[in-house]
Each structure stands twice: as C-alpha cells, then as structure tokens.
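Just the one chain here, the form predicted alone, laid out as structure tokens.
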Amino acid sequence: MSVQPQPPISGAAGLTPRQLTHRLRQMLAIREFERLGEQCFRDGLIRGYYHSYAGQEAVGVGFLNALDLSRDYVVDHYRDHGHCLLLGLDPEQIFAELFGRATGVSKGKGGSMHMYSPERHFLGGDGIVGGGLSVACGVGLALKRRANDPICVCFFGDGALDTGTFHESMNLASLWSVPTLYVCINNLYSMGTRVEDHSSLSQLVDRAQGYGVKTEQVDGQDVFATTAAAERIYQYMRQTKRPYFVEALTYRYQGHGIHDKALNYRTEQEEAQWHSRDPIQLLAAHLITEKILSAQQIEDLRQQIVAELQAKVERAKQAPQPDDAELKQDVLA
C-alpha cells in the first residue's frame, strides 16, 4: 500500500509570527542551500556523493526547533547538511567541508556525509545505512545518567529499519529504557525501492511496537505538525526517560543522490502529487492567510537567502586545503 500526502496543513502548533516567520526562512535556507550544493557538485567542487534534504525540511524543521542544545544530542545519517543548518552551523564551513577545505565543519575530511560538531551537540553523519542508531542507543544510555533530563534524537531513512542493527538498536533501548528518539524519515524509497517491496510491514511503526516502544506517525510535510509532536513526545521523554519511535511521512524532491534521477522508480503523477504539499510552500500560504508575510516579502527573503549563500559559497572556495599533517589527527590507534 503506497503512502500518500496527507490532508493540508494542521495549525499554527502555538507559534508565533515571528517563530512562523524564522521557521519559513530556515526551510527556504535548506532549500536554497541543497539548490547550490548540487550545483557546485555539477561544477566539480565537491567529490564523493551527494543527497539532498529537499522536500523533507519540515521534519528537521519541527524536530530540532524544539530541542534544547544546552542539554540535548543529535544523531544523524549521511543526509545531514539541513540538520546542520537548523543546528546553527555556519553555512560557509558547511560548503567548505562540502569542498574538502581545512575551514569545513569536520576539516575537511569528513565531506557530505560526515559532518560533526560537538560544539552544537552534533555527533555526525554517518554513510553507513543504520549506523547511527546504535551510537544514539549509547548516547541515551550516557544521558539517562544526567540529572538534567537530556535526550537524543537519531535520524534514519526507512531503508535502515532492514538493518541488524536497528533491530538489536532498539531491543536495548527499550530494555535500559534510554531517552533517544528515532526518527524514520520515510520518503517511501529505499534508495530506489519503495516501502512495499522491502518491508513485509507497510507501517512501518509496526516495526518497532515489537520492542515495546511507543510509536506514532507523523506528516512530514507540516512544520506544524511536526513541530507539536516533537514538544509533547520530548515532554514524555524527559519525564519517563523511555525511547520513542516516529515514523516521518515525507517526499525526497530528488533522487536517493546526485547521479539518481530516480526515472526508473516514480512517476510523474506521484511526484506532482507530493509537491502539491510542499512544505515550505504550505508555510508560505499560511503566512499568507494570515497577512503575516505578503508574497512579495517571502520572495525577497528568499533571495536575500540567495545571496547570503552564494557568498558563503564564494569564501568556501577561497578556504585552504588540509595539511598534510592533518590526515595523522583525529585517529584513534
């Protein structure tokens, strides 16, 4: 049974014009910036590989708004870069590490799929399907010792629910009773093969129930509604320190990487349906509706976006490469 679109945009979850007005402009931010990224990549500046977040900025959007990062920890998988924007990284080391350049977030030796800061509570991406969901087991193991009530929330695609180590990941988690949040981004392809043709189980927070673990699902496509869910469930968390499953119904608007045109697998129909539901443009007539932001201004912010990220763009590629030196550090022997 394929997953559809759900119904339009659910309410403004308690936020105000000007938390409506910066949410807009972070999605808008992510858009832009993937936008710039595959065309750098185009323009020879970055090597390895490539996945775009586009389409699925809503649930970075709610999810990470609502942590607090005084506290609280993220996990993630090789999908990262929006997940580092909404963390507050500067975008300029994130193209930089995009171009292996000594500025970037990891020194230019992690690239797309690995980036890291512990300045911001950010434990990586990881190229490794499901390889994050283990070390978010750990983490919340090490948190739950902390009088603080500190989570972590792990992203993941729908493809490692196939893995081993989600299975033994959240056994142990639901057996120590960790506080970590799992958040499936399900964007109905596993690289290129769709939820029914990999799992024998369409909902797939069916997968989880069996560990004893609460689960819920949640439209991706609406900043409101992921933003609701991720206040009351880290609410839950903190008081039960007990893991959570979430299963993040959402579109990725290109392929599973660059070189994927995703021709083979998807229709035009299917794609025009989920883009009817984008989710910046759901925001953006709300805040419409709303006369809290005219179409003009939002499309002036976006271009002020534009701008700010080109020129981020520009200094990135000005950065220096690595030392030599440098591939000796940060190796545990």
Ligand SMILES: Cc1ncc(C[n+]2csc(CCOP(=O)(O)OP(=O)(O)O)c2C)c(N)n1
Given for the second form:
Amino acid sequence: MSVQPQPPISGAAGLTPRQLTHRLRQMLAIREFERLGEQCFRDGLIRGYYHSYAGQEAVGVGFLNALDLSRDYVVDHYRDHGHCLLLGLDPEQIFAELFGRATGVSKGKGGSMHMYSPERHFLGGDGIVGGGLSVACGVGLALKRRANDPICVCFFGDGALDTGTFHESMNLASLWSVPTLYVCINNLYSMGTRVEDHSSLSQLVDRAQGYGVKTEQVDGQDVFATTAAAERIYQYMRQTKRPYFVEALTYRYQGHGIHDKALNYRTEQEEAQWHSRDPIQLLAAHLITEKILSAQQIEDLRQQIVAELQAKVERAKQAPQPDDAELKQDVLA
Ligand SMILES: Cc1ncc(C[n+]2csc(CCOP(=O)(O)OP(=O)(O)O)c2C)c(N)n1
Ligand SMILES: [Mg+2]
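Can I get the form predicted together with the ligand as well, since the one above is the form predicted alone?
Following is the full complex, with the preceding chain placed first.
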C-alpha cells in the first residue's frame, strides 16, 4: 500500500499507539475481507448477493470498539460483514456463512445479509431496509430494565429513513426513552438514487430531530471522530437512557451490491474525491507522521492479513454443507 499525504484528521481521540495500530489492523482486515469475498463470489463460491463495506470502515471501527460487549447489543442491516469482524467473529465462520456451509455464523442458512450471533450480542443483519430499526427499539426497551446501563446500537443506510418503520421507531424510542443509538450510515446513495433525490431534507439529522431525539453528524472517514463521538454518546445514553441519532458521512467504494458496477449514477471525480480521504489512508498517514509505524510495516501488516484471510477461505471451502435435517430448524413460519 502506498500512503499519500492526507488532510489532517481530528486528534487521536485519546487512543494509545497500540490501540491505533489495532484499529488500523481492523480496517485493513475489513477491506481485504471484502476484496477476497467479492473474488469468492466471482469464483462461484457465493450465491445471491454481496454488499461490500469497503470505504465505510471507520464508522464500524469507531462505534463498535467503544461498546462493552458484556452488556451492549448490536442490530444491523445487510452490509454486515465488517461489523461481524469487528464484533470478534472468526472470518472463517463468516466466509463459511457466505458459502452456505454448516459451520457458518448462521449455520449456512442466512448468507451475506443474515449473519446472526447472539453469543457476540449481534442480533442480525437484515435484508429488509429499515427492518432493524424497530427491533433495536424493542431491544433498547428490554435493556433499559437491566441494572448495568446497557445500550443498543443499530446501523442502517440513508435509504432506511424513507421507510415507515423509521418514523415509528424514532417516535417510540423517544416516547419510551430507550437507550438505542441509531447510526445512519449516509453513503450518499440508496442503491442508485442519490440522497438529494430520495430525501426531502438534505441533512438527515433534521429528520430525526422532529421526534425529540438528540442528533449529530460525524465524519465517517475519520476514525478519531467516530471514536470520540461514540465514547461521548454512549456515556450520555448510559446516564440518561435516551435514544440518539448519528448521521455518519461516508461513501461506499463499490456499487450497491456486486451486480452493480455504479457506472451511470455517479462520477469518477466524486469517487476520486472520497478516495482522497480514504479512512485507512488517513489513519495510516497519522501513524507514519507520529512514527508509530513505517509505510513498510503497514504494507507487511496488510500482507499478513491477506495471508491469514486466504487460509480462512481455504478452510471454509472444506466445511460441510448443512444437513437436510437442519432445514426446518430455527425457521419461524
Ligand atoms: C423494505 C425494502 N424496500 C426495498 C428494498 C430493496 N433495497 C435493497 S437495498 C436498498 C437501498 C438501501 O440503501 P441504504 O439504506 O442507503 O443502504 P446502503 O445500501 O447504501 O448501505 C433497497 C431500496 C428492500 N430490501 N427492503
Ligand atoms: Mg446508502
């Protein structure tokens, strides 16, 4: 990886060199996981859909590292591979799920959009746009009754604000005062529709404020900004048991899904502009300037991650197909 000079990013959010290196490793792992996953799709190992999280890494890294997974819970949307990695799920299990194998996170029955791990307090990806918002409201309500001030974090895209569930969920979350953080990952597009063409208000935070929920925008390219926002907001929520809405401004590098080449709805100039503030490069440049890691060490780290992930793919390929008897297990009809 060649690291170019970058515009400055906000301070180091109180992170130690070791924590900063860990976050770089996490972001590189997500980026390389998605690269390999898309290759596996093209090789015919994965069927259905594949929605890459590449470009949006700093959002998950900031908001998930700041959680306390002994008590907090996460509800997700379908762009969920990166979040699963950050919650500590083994990449081999995630690849196995993508390949539809019995050892997958959801026993091979969920696939890319429906990873699920109650052990890791991960209450699912969801193929329904806005589907997680009301679930997260209910989870927040349940958590509020526990004594140790837990919170729920719910991720979704800008497109989810156009569903009725968004309004029902914001209303009830505020009315019932539940400690759920709604993180809207505004990557400018709902499939191929630009945010100006699907939202009546261009500032998405304005759409949550009508329900009396505190809101803020955060630079989703800057892992220090997402880290600092997460820590501050979680503290507020644990104290007040109130919901909160964050609009994280970021960009997805790939098309909506693997079948979308993003050719006719956005410009190369726009893509280049966002790539010039790549979240990994921003952190890498900081680590180099602060002499925490050299460019060569970062490249070695990346190569080591790629090798580890490739080994996981090979093992996941060997995993068995689900047993026929599993077909009706865990299925609600
Ligand atoms: C209720 C519902 N309506 C429509 C769809 C089809 N659909 C799938 S993804 C998507 C766009 C959502 O975009 P956004 O919420 O911004 O998330 P992003 O893909 O950008 O992460 C749509 C319309 C769906 N899955 N569910
Ligand atoms: Mg979007």
